[in-house]
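In structure tokens, one chain follows: the form predicted alone.
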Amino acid sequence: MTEIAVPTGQVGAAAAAVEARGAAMTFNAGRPNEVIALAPIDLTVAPGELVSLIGPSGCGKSTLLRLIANLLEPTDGSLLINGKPASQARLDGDYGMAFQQAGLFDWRTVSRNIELPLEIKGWDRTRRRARALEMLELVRLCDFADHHPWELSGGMQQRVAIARALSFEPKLLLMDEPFGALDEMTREHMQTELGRIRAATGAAVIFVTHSIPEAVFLSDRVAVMSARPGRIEAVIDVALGERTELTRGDPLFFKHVTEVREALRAGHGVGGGMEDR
């Protein structure tokens, strides 16, 4: 099937925040057990930016992720961040990640917790722990500063994790179903939440998801991605202006769901691990 490249937006001056052209994953090339688990993927994300990565399981959405964040090498095209080379970005800190699992250490306060990056970046104790307060208000979690993770419910430990991702004020964060393992409602609840902090902070944000309506909710675009090898069929532009409660009844909203899923079932992605909620 004929690539669709993602368009690339108003981009401005600026550099994009993210620039894939033609990457592409192959594992164990060569050999007979080889998987080509991306072909060729175009995409360009702006700064400020959110796009959703949706398809069927094992399309190579977290692939994607995974190339952007430096944390696998491409076997063909090249990949940019904020301008530079993935590798590069990775050095200087230009993009946060959260997971599915908050991946919070039970030993350490929340605070601690989220101060653990700047840590690592030689901070001293005094700015650690004025950031660490300065982002739990911008999570809505001041008064938890010195519990620890596991007193925490499963939204809370997401934000802390959120925060944590932030700290350093990446202009971009890479998000892998971070409110998969969450009841509804607190995903819905964490979804009107990120996008709070994302008008707050300015970053861009590429958020892997398997639900299409969380998709649509929260992005400005939404690229498809067929069934293994992963390519991105369709790019379906959301135009929903501000989300608020009252977004996920408004017969637009509707329209877009339906848009998403049409180009999953055009990209043989019918019934493929994919969430109708």
Second form
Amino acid sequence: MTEIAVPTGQVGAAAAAVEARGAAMTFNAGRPNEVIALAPIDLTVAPGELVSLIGPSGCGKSTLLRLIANLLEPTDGSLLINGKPASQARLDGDYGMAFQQAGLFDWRTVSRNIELPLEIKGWDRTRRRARALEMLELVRLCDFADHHPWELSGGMQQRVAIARALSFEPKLLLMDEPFGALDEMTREHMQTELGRIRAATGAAVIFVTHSIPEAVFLSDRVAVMSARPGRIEAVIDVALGERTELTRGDPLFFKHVTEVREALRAGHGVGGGMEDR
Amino acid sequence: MTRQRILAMFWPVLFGAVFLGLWETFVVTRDIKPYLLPKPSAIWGQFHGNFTLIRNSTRVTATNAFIGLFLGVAGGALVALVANRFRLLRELVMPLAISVAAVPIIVLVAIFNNLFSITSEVPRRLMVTLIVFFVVFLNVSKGLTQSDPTQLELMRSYGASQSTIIRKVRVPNALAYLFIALRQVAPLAVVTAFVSEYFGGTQDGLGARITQSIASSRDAAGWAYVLAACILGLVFFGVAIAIECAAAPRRSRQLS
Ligand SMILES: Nc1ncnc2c1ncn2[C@@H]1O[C@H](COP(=O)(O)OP(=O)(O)OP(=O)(O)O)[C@@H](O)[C@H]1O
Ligand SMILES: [Mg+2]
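Given the form predicted alone, corresponding form predicted together with the partner chain:
After this comes the whole thing, all chains and molecules, with the earlier chain placed first.
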């Protein structure tokens, strides 16, 4: 596949949120249990853009996200985040992360969970608290600042995790199946919420999902991956304009869903493993 | 809340009362000999009558248990923390801690007794410390190493240093395990202090008094000391639970 690296366009524009050039990952290289998780990947994500990664289980979506987050070092190629090397970007707090497990700390209140990254970055207490309350307003959980995580539903916990990921105002949000453990209704609600939060913060998002409709509903572009070794098979532009609940019934929405499904099929025989929701 | 608590207490208390009533009538109607099974009322009478003596011997055992418990918990937690940083120490202590659980190390009291003077309480305290130490060490070590991988990745994504991760993730996580260990180890400390007395040394603790009473056919008195031992164990357990509830309202209960 050729046109995978979509240029961010105009001269003088801000640096791309993510720029992967031939980034590859092989686990346990040279040993019997060697796994080529990612073939060299080229991917550019513009500031403020939302790109979904979709593909069969084990195709390297999480691995790609960890490379971008500098939680893993690529075995080949390079990664720039906001124009900086990934390691620098991590220390500078250029991105926030959210996973399928909310990963909240049970011994901290909701507010102090959101304050945790700020604590590590050396903010003082009053500023931390003020920011946490601001973030809770953003995710509409103001009344729960002093509750403990176990008092919250799964969807609320996930909102706290997103608030925490955004607390230090990163320009990039990395999300690994963040709504994967939620029921269908909550999930759709969270998708709408994410759209609103993104409009408010202007952060670029890389969003890993197994759900085709979710990918289409949220994304500016959907990157379809295939396995062994993981690579980006196709990138589908989604032109749906502003998303509302009506978008889910839009014929164009279904057209894109079909498009993504076919790209997935092309990637590995049948469209196995994907959810039609 | 209090109303609920009273209701929750109702059935256990009723059960206890019925049980004691049946016991009493059983002994009276069947004319059971006191050296086989004394009446609850006789035990209570002894408990009441010998209260000062019982209190003093309870104090001896309780002090041994408490000192050993305190030293064992502090030592176990501290060594676990250090061993978490230094692999050599961990590989040294871990197999020992695991095997100790399968060995009746309480017999070591006999040896400790030879090391110290005959009137010394140190051997018993040492024994309690040792037993508590290994249980706490194992639990805290587990808590320090078994953190949620998602939380660890998050911390790394924030650019947190190793020492920050230990302070903000590993130690709070281990604390929950420490409270679980405390719940287990508090009654264990009493039992150990108590059993240690059977291996010689000064005969002024609860365990020694029980043997003395039974040996001199003062059976109801023996049972009164047993009652005191039960109360002591329950008090230690209750305090451990109270500390746990105050410090970690829910998390540790989830883990157990
Ligand atoms: N730490 C690791 N060591 C060895 N192999 C790994 C490691 N992490 C991932 N892999 C392998 O790399 C491949 C890609 O894994 P990855 O978790 O990125 O897949 P994924 O697309 O996120 O899958 P899923 O949709 O199930 O989450 C898999 O074959 C996996 O076994
Ligand atoms: Mg994954």
